[in-house]
Structures are given as C-alpha cells and as structure tokens.
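As a starting point, one isolated chain is supplied in structure tokens, in the form predicted alone.
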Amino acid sequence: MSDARSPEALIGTPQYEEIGEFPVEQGYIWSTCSSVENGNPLFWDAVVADKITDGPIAPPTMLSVWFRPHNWSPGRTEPAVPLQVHFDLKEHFGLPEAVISDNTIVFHEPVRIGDVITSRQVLRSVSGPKTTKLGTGRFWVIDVEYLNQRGDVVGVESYTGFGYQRGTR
C-alpha cells in the first residue's frame, strides 16, 4: 500500500492522488468520437453544447482518459500503473492472479474543455479469504474518484477485484 499500514487500516483513505498530465481538449474529444462514430452534436457543435450544457463538454465515457498517463513522459523513472491499490493488495496478500469482476461509473459534474482532472484511489473494502472456481483469495472494492481543478467531483469509478492463488488440481 502507499504507506506501512495494513490494507484494512487504509479503508476510506485517499491514496495515489495524481493530477492529469494534460488538460481536457477538444481534439481528443473529436478523435475519440470519430473512432467510435459518435455523431452526437453535443460533442461536435458548440451552439448545441451551449444550449444543452452551457458549453462544450467531454463525453462522460471519456472520464478516465483525462488522468491516464502517457506511456512515456520526460523525467518519469518508473512505469505508471493504473489502479495501483489493486496491485498493492495482490502483493500484500501474496496473490499472483487477479480479475476485475465488476466496474461501475457514477457521473457527477460534466468535464469541460480546459479542465485538469485529478484522480485518487480509495480502498472501500477487503474480504476475508474466499474460495471460488478460480482459486482462493480475497475480494476488494476500490473507488477511483475524479475531480476537476476546482475540487468538484466529476465522477467515481468503482472496481471489484478478486485476487487469488490458483488451486491445485
């Protein structure tokens, strides 16, 4: 974990706060919409956006794009790993395998052109040992909270993971 406390002691504590490496920009929005053939005028036409959302916004489904680090960045010495708390839990409990079994997103304030998004990870729960068809391990729930530069929550993405050790057959 990001400090020496046990995972259970970190429940509810924000960890790994990261400021996005670039501001929300129209070019990314248009490229993303083009790649999936999303012709919604809200994302293409400023007049429509002004009428509906008081100005241009990013598609809500792009929420995690704005904090995702580039593969390479000047001065970075370690690779950036998304959802670091998940990997910390695997290491802490000695669980070499893991899957994400559930993912939900709740959207709050719209993400607007020029916003700089900050993300932080919050461990919500860790189960005791469980055995499934995959093996024996633990379930955990991690929220990734996204905030704009004013501190407004723009969304919360929740992940349920299962870290496990494969059983012998």
The other form holds:
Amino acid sequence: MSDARSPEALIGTPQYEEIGEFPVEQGYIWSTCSSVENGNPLFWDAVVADKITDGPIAPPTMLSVWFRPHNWSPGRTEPAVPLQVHFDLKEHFGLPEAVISDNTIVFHEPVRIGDVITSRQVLRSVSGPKTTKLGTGRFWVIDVEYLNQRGDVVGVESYTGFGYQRGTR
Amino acid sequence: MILDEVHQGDMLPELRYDVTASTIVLGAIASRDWRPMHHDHEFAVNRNGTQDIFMNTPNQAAWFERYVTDWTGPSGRLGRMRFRMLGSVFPGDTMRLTATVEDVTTDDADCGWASLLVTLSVDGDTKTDCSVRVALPTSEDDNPWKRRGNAWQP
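Same protein, different condition: the form predicted alone was shown, now please give the form predicted in complex with its partner chain.
Expanding to the full complex; the earlier chain stays at the top.
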C-alpha cells in the first residue's frame, strides 16, 4: 500500500488523490455523445441546459473520463495505473490473478464545464481467505470518490475485486 | 415523462445498433481509453486472445445512459448504475438494448425513482446487465436536477 500499514489499517483512509489533467470541457462531451448518438438536448442545447440543469453539464457516465491520464505527457516515465489500491492488495497478499466482479457508479452533484475533478481511492473492506471456482484468495471493495473544486462529491465508483491464486481449490 | 406514467413491468422500446470498428474506436478515444485492445486488431487477437477489438466499459456506460435518457427525456437524472459484464461486443455484432421497469418508488425526500434492468445482448446472448436507478419528475413542476444535499439520495 502507500505506507507500511496493513491493508486493514487503511480501511476508510483516502489514498492516491489525483487531480484531473484538464478541466471538464465541451469537446469531450460532444465526442462522447457523438460516439453513442446521444441527442439529449441537455448536452447540445444551451437553452434546455439553462432551464433544466442551470447551465451545461457533462453526461454523468463520463465521470471517469476526467481523470484518465494522457497516453503520453512530458517527463512521465512510468505508465499510470488506474485503481492502484487493487494492485497494492494483490501484491500485499501475494495474489497474482485478480478480477473485478462488480462495478457500481453512484452519481451526485452534476459535473459542469470548467470543473476540475479530483479522484481518491478508499479501501472499504477486505475479506478473509475464500475459495471460488477461480481459486483461493480474498475479496475487497474499493471506492473511487470524485470531487469537484468546491469539494462537492460528484460521484462514487465502487469496485469489488477478487484477488486469487490459481489451482488452490 | 413523469413518474405516474411509469409502471412496474413496463418495457422500454428496444434499440438495435450495428457495431463497426469505428463504433469501438470512437467510443474508446472519446472516453480517453488508450488501451490497444480497443483500437488495435493485431494486439486484441494476438495478445488478448480475443476475436477482435472490443467495446470498452466506459463506452458501454455511455450507451446505457443514452438508451435510458432517450426514454426518460432530459429531465431524467441518473442516480446509480451497477454493471455485470458477461461478454464482449465486437465489430460486426448487432447490439440490442432492452429494459424492464422493475420498481417505481418515491423516497423520503419525495424524489421519484424508476429502477430498470437494462440488458445489452448480441444474437440472444447477454453481454452486459445493468441495473439503473433513474429519478423522474413526480409532476410537471418537479425537476430532479434541482435536488441537492439530503434531497438527492441516489
């Protein structure tokens, strides 16, 4: 993990806070809507957006888009790894394989053009050893919290991971 | 659409879409997902062992959002989505999105909610199930987007 404490000691502690590399912008909103032919006037018609959402917003499901790193940026030598806590847990428990078995997104305050989104990862739980058809390992639940520059929570993604060792049924 | 117009068991109109390589690549790039299995055929086949490039999860989420809000109209506000990924969507597939209203409720803050089970399938095989909780106006004067703090309980 990010320090020498056990995973259990880090439950509930925010880790790996990251600030989005650019503010929420209209171009990606239109690219996303275009990619799925989403004609919702909230994202195309300023008059509708003013009336319903007090100004333009981003589609809620774009939450994770705003903190994904550029494919390349000057000075970075290591690829950015999403959901670092998941990889930390695999390493800590010596579990080489892992799957994400559940992904839930909860939407809070709307994301608005110009917002700068911060994400942080919070370990919520780690199970004792369990055996499934994949092998023996542990389940864990990690929340990724997204906040805007005013500190409002705009969304929370929850991932249930299962790290395991093959052939230990 | 307002809450009174929605009932448990209602089915949403289906959406069919012919997926091409462009569909997959446009969706991946729009969601800033640069991983090669979503744009590089050789990588997908030879490194991932899949039959082709395949649709990424954030873009599937965008398809689900579009499908649900086509039905609700712009006043529908997503509260929660839960995904169960069962298979991949490839170029050449005809994607079929269907949904059933599982529950219609009003919460303690008088916000109206429809719970949907949305299914993305190809040739009858379910690729992704998505449970969606979406807020709907309870009257012509109500607007879920105006809810803040304790009035919004997604």
